[in-house]
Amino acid sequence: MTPAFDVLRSAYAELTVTDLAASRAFYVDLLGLVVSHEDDEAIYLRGWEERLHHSIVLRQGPVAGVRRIGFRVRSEDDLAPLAARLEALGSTVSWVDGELRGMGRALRATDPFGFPLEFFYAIEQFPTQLQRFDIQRGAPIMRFDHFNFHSPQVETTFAFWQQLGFRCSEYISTDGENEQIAGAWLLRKPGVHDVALTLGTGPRLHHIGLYVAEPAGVLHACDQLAAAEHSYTIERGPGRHGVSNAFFVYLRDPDGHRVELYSCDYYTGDPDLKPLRWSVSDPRCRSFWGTRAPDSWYEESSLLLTADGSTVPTFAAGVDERQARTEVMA
């Protein structure tokens, strides 16, 4: 059934950081993101092709965490029916207006799993900087691409997002009669995903994915980090995923928030798209090639924050993906 609302895509993340100056040095000086606005409390950032006011908000706070996970809808009229659907699915909803710089009215929701979601339409826009090759810095990072969530209840969470009109492009599952999904990639825009689900202790934000126009940009970013004596921020990669076909590198910011620089996914806009299944025992699904993912990649993620700033409790998953794979699984 087609929903009575249209979620366009994943749009932005608001992260709390414990040292705003250190975070600025990482995201702006090293990664080269564009500053839309900054003050003593927050920095609003965007990629070089992005026209919306921001795709990352860094906010000074006492603890590192995730305040908002934002999605854009097609029109203001989509928000009310979306609110009704979210409430019917067990979410707590409320309305805010102008809480973030450059944004109008937005629908806030805490979903049944504890993720702090926000949906909006109205937002200030800037001219694109796509062809400002004379001033671009970093990879360069073009735009925000996706969220990856750590969830102990992947199958239930998967069903929730499908009820919001998200489609599946690929998934990883265990073998045998009692098949269990260990990872799922869900989309609204015609790429591989806007939301990915990874089985593990949660609810937490595993990473935000930032799109780089070509694989050479990922390598260029790694060279720049190393030259600036920040190669220690590289957690995993470069390499290529089997799932999504992405050419990637994973970085950790000064507070441990994980950032993926991401390139080379594929078109998924056809309405009869059939999801691709990967077995957890297939050594190519997490790394088509490249080094094995470190344990930190499976075990560490960003905590979620409630509206009052407290951390959302987490729970362990009943299955560890690594125990269901072969020794060569990455």
Second form
There are 4 protein chains.
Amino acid sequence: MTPAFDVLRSAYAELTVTDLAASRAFYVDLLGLVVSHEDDEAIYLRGWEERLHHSIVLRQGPVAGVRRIGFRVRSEDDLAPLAARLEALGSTVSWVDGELRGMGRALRATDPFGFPLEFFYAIEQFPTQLQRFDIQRGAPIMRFDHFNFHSPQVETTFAFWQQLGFRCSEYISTDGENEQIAGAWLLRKPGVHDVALTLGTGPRLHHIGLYVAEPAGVLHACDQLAAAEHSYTIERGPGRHGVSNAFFVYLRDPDGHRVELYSCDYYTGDPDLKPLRWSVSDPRCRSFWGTRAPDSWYEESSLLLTADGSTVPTFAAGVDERQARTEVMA
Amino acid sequence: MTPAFDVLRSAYAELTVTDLAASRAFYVDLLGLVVSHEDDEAIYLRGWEERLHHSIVLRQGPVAGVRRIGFRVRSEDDLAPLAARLEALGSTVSWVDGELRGMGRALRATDPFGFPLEFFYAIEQFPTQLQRFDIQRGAPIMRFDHFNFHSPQVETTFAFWQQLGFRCSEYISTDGENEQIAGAWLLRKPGVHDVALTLGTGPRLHHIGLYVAEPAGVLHACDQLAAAEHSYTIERGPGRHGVSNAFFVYLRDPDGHRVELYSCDYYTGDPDLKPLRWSVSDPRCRSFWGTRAPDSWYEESSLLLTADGSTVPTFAAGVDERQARTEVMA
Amino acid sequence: MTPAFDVLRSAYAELTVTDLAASRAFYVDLLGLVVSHEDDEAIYLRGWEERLHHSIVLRQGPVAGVRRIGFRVRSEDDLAPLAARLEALGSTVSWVDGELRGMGRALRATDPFGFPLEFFYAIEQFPTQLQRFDIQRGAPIMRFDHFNFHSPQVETTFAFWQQLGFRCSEYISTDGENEQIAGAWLLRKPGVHDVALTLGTGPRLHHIGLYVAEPAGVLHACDQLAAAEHSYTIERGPGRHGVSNAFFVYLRDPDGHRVELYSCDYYTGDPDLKPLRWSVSDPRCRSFWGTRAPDSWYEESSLLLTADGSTVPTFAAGVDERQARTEVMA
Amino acid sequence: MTPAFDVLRSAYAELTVTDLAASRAFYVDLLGLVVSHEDDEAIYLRGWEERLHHSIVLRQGPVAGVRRIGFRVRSEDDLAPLAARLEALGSTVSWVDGELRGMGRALRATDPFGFPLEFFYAIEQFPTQLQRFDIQRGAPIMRFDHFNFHSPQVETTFAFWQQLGFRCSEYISTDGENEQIAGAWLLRKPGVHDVALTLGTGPRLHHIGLYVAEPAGVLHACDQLAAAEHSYTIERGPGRHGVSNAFFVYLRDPDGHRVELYSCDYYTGDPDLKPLRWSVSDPRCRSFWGTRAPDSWYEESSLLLTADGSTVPTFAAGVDERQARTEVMA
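Return the structure block for the form predicted in complex with another copy of the chain; the form predicted on its own was the one displayed.
Every chain and every other molecule in the complex is listed next, the one we just looked at coming first.
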């Protein structure tokens, strides 16, 4: 069944940080994101090619966490049927209007797993800075690309997102008779993913993915971070994923929020694109070149926040976590 | 009004060539496209990441020309309402089934300007070779990207394509009171374009655009062509367009068909993306770095073929062509 | 005969400019060279990896010209025998001490053709900024690479430089019985050249070559210049030379001094390296990809200055210049 | 004291391998080195720009080991005084003539530490394939760059190489009063090194370094190896060294010989270049980005072979090896 609504794509993350100045140094001074607005409470950022008011909002808070996981819909008219679907799927929904700078009406939802979602159409736009090569600095981060969730219930979560119209480009599953999905890459825009689900203690946000124009940009980001004595922020990579073909590096911001700089996506817009399956026993799905990821990459993730600012409780994955580490993540 | 059909994207070109072996040397041996099928009459090619049976078909013929400009639709059900729309817009339509290898039913149309269009859903698929880095050779051509038409009637043609649901990402127009559009970049998939319309003697096909992963891939293609003593096939560039931000090179195949190797696209999927306007008097729209294009690039284009294999008559653009050369093209 | 002195390499150019602020904007703000010192009269610049006090000196003057073409020798002891050789070859020599900031004793010579040469050992050093990726900006210009002279007497000039111990890596010569050298690439450090001699009205300085880490750096420089509305400074390229295999772009500074951003050199340090010969009739020596250079690139060059600041008279090349344009330059 | 001889550079390695066909698949089919000659006993390889007959010789043998560590001298006349110096420094020397294909007379020496050295001038040359972009395949390995030795006596070995005229570009030393050198990068050609000495069980050959044109070439090599299901050959990286600024990857050939693909060198030809010092306690010297190297990279190295084919005994480094692992290597 085609949904009666159209989610365009993942669009923005709102993260709480415990030291806004330190976060600014990381995201603006070192990574080179463009500041759309900043005040004492929050900084609104966007990538070099982006026109929407923000794709990352950093908000000063008492604890580090994930306040909002934002998606854009095609029109205002998509929001009501989407709200109905979300409720039918067990989410609680609410409406806000203009709560975040630059934004209008938005549909908020806490999904059955605890993720604080938001869907919106109305938002201010800025001119793109895509061709302002003269003032660009830092890493060539073009645009927001995707969310990656840590979930102890990948299959159930997968079914939820399919009910919102998300298709699957690639997945990892167990071998043998009782195939179980241990990772899934789900999309609305025609790249590899808007949302990835990977097995792990959750619900948590494993990382946000930011699109970088080419692998050299990922290397350049590492060089800049290291030269500024921030090499400790480089957690994993650079390297190549088998799943998604991404050339990636994973960074940890000053609060431990994980940011993937991601390049080398491919086109997935044709509706009969057959999902690529990877076996959990194929080491190349995680790391095409065979490089081992550090334990932290499997074990640590950002906690989600409820509307009142408390953290959402998490549950361990139903399988042995050590097995998940070596087999499931990509 | 939202169309009752959904054209996904530009998908393939069928070109007649006068020496199939010479064309094979160019497209396969030097550019490195993947052969899906070949026989004495035709070669079916695809890019490294592509799964559909073909994105370029080269067919031996008595004269060089353009037999088919192919688009994929979302489903079989899109074809009938699309046929109705095409007829309402003054096109003649017909149906074929399995005429091209790997394809099923397809809707053919000669549009009011003479372009031989085709719309299809049914087509065989191959496994992607995206990660077969070990057998890839030549230039990293990932996928078909777009068509660029030469037209003496850009505004009328623009209106036609809008009626098929195409949106505009960028355009070039004259200054002053009677703004006239002299170039337009129109899209269905969320890149800069599936179809570009530029002022010139037409109807003709100015070029097909093939997406290359990064600028270094464009340079590598030039090096390979030159080393193989085919530098005469390099017509323009490498360089940067202002319009579309493409890092490009234009090649001419052995019959003069023009192929753009195109990298550095950006995301255009949000429906309220405001088209970027370039003035015809801004030299950067054509060439961001100011490099002059050769006259051939403005004057020469591939002739279209009718169903019976004759060439479609062309008309000069209504403005002075020399002015078009220096002002309109990007 | 091995010379009794050892010229290490080409090291720096001193250029007069008519608007020091405009030159600073070009070399520092846009190209990203590092400022070692600046005052009202002059700016001393170096590349990202360079440790010597300067490789380019820009000096405010009444006319644009070339004050000094600087080479470093292995030790102070090399200067006296070098002075003797220069005089024996018809040069006038003189000595200075500390005339330029950061420098000690230096041997100056006006060679028989009029070039204002300087040879030195003593110079202050700075820490390299090779790994200061966090503060680098602009184009990745690593170091000074070479001088290219316009000369109406290539063969005689070639013989002069061989007497100073320079070896030839590549040359262009006429076909047939009376082979004449029309271009020569001469080296001391083991890259393709420290000095190139090309046929043209002279004596003049055709360009200085600055080494850029990789082709992507050359493209980045173009993008930055264009974004800053300085695309008019891009005269030729980017492109590939057959001679030297350079991936290049030629820029013109605000006074018309030509700067080549040069990447893709190769190792030439073995003494029995056989020079590569290119025929003047091989179009790939000039432009591997076949791109035509603009006339200005063949016709315009920086005038040399005498010690009293007047310009050195020039003479046309003995062959038809139009022929030189299409056949000789690379 | 200036030596009465001139070693140009490190030039070639001769390695024994236990399965010549497997080695051929690795070095030729996957890495893309050019075959100069091959027969049942040995394969002679060179890089894309190299003209000398070989820079790697693979010889079928009963055990994997290092038969010869080759350096080129400036002329035949350098060999006799070099032999005298080597003997004075405690080496045993001998002469061969034409033992290896393509070579003439050569001076062999077993140095006081057990390294099987060779110095030669006479060798056949081939045309360069630098611009044969059309036939190049695999990784863009341009030329041989350096040897890296594992030694338990870095300071003594350092002194030995200085006596052969090698200068130091960078070194790692302990902090405090009794500074001890734990790693040294020594050069003759003006790059960062021809020979690196690093603390570890030895004498052994830690790796040979092959120069790759740019970081993208290093990534491409990894992709090709992984696609061909040889990702197990990727031992460390890709990554950036602080020492040398190399962008590197370390591979292990089918016999475990380690090959570094090395890019991003810098110019070191000025005689007063001050060596850069790194403290053993600075983590960036080993890994600029902070990535941990696997234990194998510190512990495993190729055994040296004596003239009769037996392996040279090794000794543990005088410091705790675990400390060496985390502090010394770069």
